[in-house]
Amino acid sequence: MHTGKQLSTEIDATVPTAARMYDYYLGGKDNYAADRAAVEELDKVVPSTRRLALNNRRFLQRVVRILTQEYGIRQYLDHGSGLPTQENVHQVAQRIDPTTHVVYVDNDPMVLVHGRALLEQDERTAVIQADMRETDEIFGHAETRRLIDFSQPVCVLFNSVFHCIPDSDTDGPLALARRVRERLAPGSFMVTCQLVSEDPEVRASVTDFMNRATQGRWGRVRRQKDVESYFEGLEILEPGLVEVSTWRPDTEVAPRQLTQEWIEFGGVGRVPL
């Protein structure tokens, strides 16, 4: 089990953060020019991370709107959920169900302070601050005993955070995927999908680029047969293991990724009924 440490309250606006990164490729505002000085550098290796970030969103509003709508779920508990977007997770499920519970987790400060000055008329929705790898503390937090009842099916959410997470046999994304998973009432769904590479030049230059940008604050990117691992005991939901802009498009012409030096690639598991 990951002990971590004392997580800072201290933004530190001199070393990039993924958080703030994914902010300014979706237009965002809250990220500082070490944060945008790294987006160029990383424009650079692989020019194409602008639309995966893009299309990233597109699958997260996609799955969380079909879970609510068509699956009836009504609680979410968001890992890494990164500063406040426009259309939020509890924005695109309360939207369909006002009474839907959404509970966020991020380990960075500017999250949190974000977070809950966002969400501070909002009684069914709560920010945390913690490391998405500390299980116990996440579902044993106040809130998160507050909001969901995990006696009955939750959707948990790893939108394209695993990369963040170095390998390791008792807190790497599988052992994590695996905890979370065994904690999960039957009919609950997991959401994963992370940045892979089926060539190892991108994997080795993006994975040292984003550990030098972030003082060793990252992972790495990994492979398609990596994601499927995590899916281990879960029955997936069509269309399966995907590029995350071809999971149930909304329409025909809806934007698609145009490259392949890297995807992000996942999708949606149900815990077995």
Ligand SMILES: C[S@@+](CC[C@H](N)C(=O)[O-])C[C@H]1O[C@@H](n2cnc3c(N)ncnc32)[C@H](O)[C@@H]1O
Given for the second form:
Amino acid sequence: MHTGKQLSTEIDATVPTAARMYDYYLGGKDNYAADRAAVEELDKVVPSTRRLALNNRRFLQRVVRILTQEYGIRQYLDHGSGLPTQENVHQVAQRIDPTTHVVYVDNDPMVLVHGRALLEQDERTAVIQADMRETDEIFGHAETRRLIDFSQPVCVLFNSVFHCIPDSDTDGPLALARRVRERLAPGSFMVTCQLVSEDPEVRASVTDFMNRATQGRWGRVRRQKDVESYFEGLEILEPGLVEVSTWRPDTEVAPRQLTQEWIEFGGVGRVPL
Ligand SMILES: C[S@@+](CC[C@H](N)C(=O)[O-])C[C@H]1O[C@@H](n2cnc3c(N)ncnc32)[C@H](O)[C@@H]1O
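Mind sharing the form predicted in complex with the ligand? What's above is the form predicted alone.
Below: every chain and molecule of the assembly, starting with the one above.
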């Protein structure tokens, strides 16, 4: 299997990527025929995925709005940010406070191509291409050092990304969450959700499909208890770890999934003060 950690600077339109498939689900235009064909195949196994994707994005937007407005967060480090779409993290946060700093990290070269123009709208926002597992590289990157002060509270996002990486004692989601959390000041937040299913057949078939479609550049569907483990040592904000459309819903929540073969499950944790 491909380790997935080598960064590609060239866009290969023939092999689907998670970023472009997700863009298609959200109604974006930064995707190719191969991505759309993969989505159509995936829909046969998990037909509620479009609503799942919309609700995931709205969860991210609610979290950023609430953390900026109610918890005073003014710096965001967004791992696996995805292709720019409507209401990206910096737009949601900077509408509340224009001085908010945001660093986007993604390993997909398309995010860099399409992201730079749209996401780097001011000197308070940057996009870097890196594998989210390269914590030293990301925290030490010149743009991260310029924009994020890790002695102050920060929100680190791992929103809908851990299913993109395989298990590993050193680089799997649990090790990565621990490694990043150790670097955060008290009062910082970590946001995590990922695709889960309690049905072993769904876990096996979707994991297999996505790894074949992306030529091994994916991880796996996990269980709710796996996501719970990523929050060890953190205070979990109300309402806890949930299917994300039920996390502090407002009028902007998209229609719920009609079927729940898999869901985005997660929430928000705070480093104790
Ligand atoms: C489903 S999208 C989630 C986008 C966004 N976080 C959200 O919740 O709307 C997953 C993103 O993670 C990125 N990704 C996958 N594996 C990655 C890795 N190892 N390092 C950095 N980014 C990665 C993909 O390129 C894609 O943009």
